[in-house]
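First, one chain by itself in structure tokens, the form predicted alone.
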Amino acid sequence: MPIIVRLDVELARRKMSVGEFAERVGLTPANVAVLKNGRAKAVRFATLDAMCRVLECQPGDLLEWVED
């Protein structure tokens, strides 16, 4: 898929658990590693929002398009 989700990265930037994230945004571990692997088919953008409050980001940061 030529969408990546940057989420491991900015985790990293933050010093913060998936764990901490997840209860955060209000979404299982399961579903954030679902996300920061790279094997999500789709993100809400009620999703999108809540990782973007709590990490203080542009979906910009988040996500990224690359050529195939």
Contents of the next structure:
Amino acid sequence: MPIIVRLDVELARRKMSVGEFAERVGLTPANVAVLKNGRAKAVRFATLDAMCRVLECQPGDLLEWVED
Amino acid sequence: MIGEHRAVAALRVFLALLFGILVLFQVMSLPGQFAHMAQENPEMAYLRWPATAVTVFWVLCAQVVIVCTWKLLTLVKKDRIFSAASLGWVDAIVWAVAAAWAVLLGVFLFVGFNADDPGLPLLLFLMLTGLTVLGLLMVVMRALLRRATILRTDMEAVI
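Condition change, the form predicted alone to the form predicted in complex with the partner chain:
Once more the chain from above appears, this time first in line as the rest of the complex follows.
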């Protein structure tokens, strides 16, 4: 997948644990793990909205495109 | 959803009823019927056992379709109809219809070449056409089910 979810960077910046993030965004820890290790195929705008709200960032801070 | 649940429940009642009637035909009515016909027309008596076997086989095909439909309804109730599990049962329905169709084609050709009046071959031709439509319809539904299953699987991967 050429789209990478930079979740670990943002979490580290805010010193937020995966468990707390999952609870505040309303995702299951399993789905957070899927996002973190790049196995996610698609993300809802609603999920992206909740993640940006919790991390106080922009979608561009979370998503990155790289060449294959 | 309420309408769907009621339709599924009613469909199950009638499927069970239909299955019961078919079993009754299979074990009691059909063998006796052909024995009686053999007595009435001794020159056609050689057809007694082949005709019994063929009709019992058709009833069996119908029963396979009923059981598969029942299983598919269970998947509908569990909201698992758009999963790989349902394709097997749909395949079984397609194969049962195909088997009944092949035997019907054989009977149609046999009767068609031996008949002295067009009534029975015409009736068989009608049945053959109807069964062809049913079988091809099932193939189309199977393709739609497969497509819907892929869509559902993709949607479930969305976080």
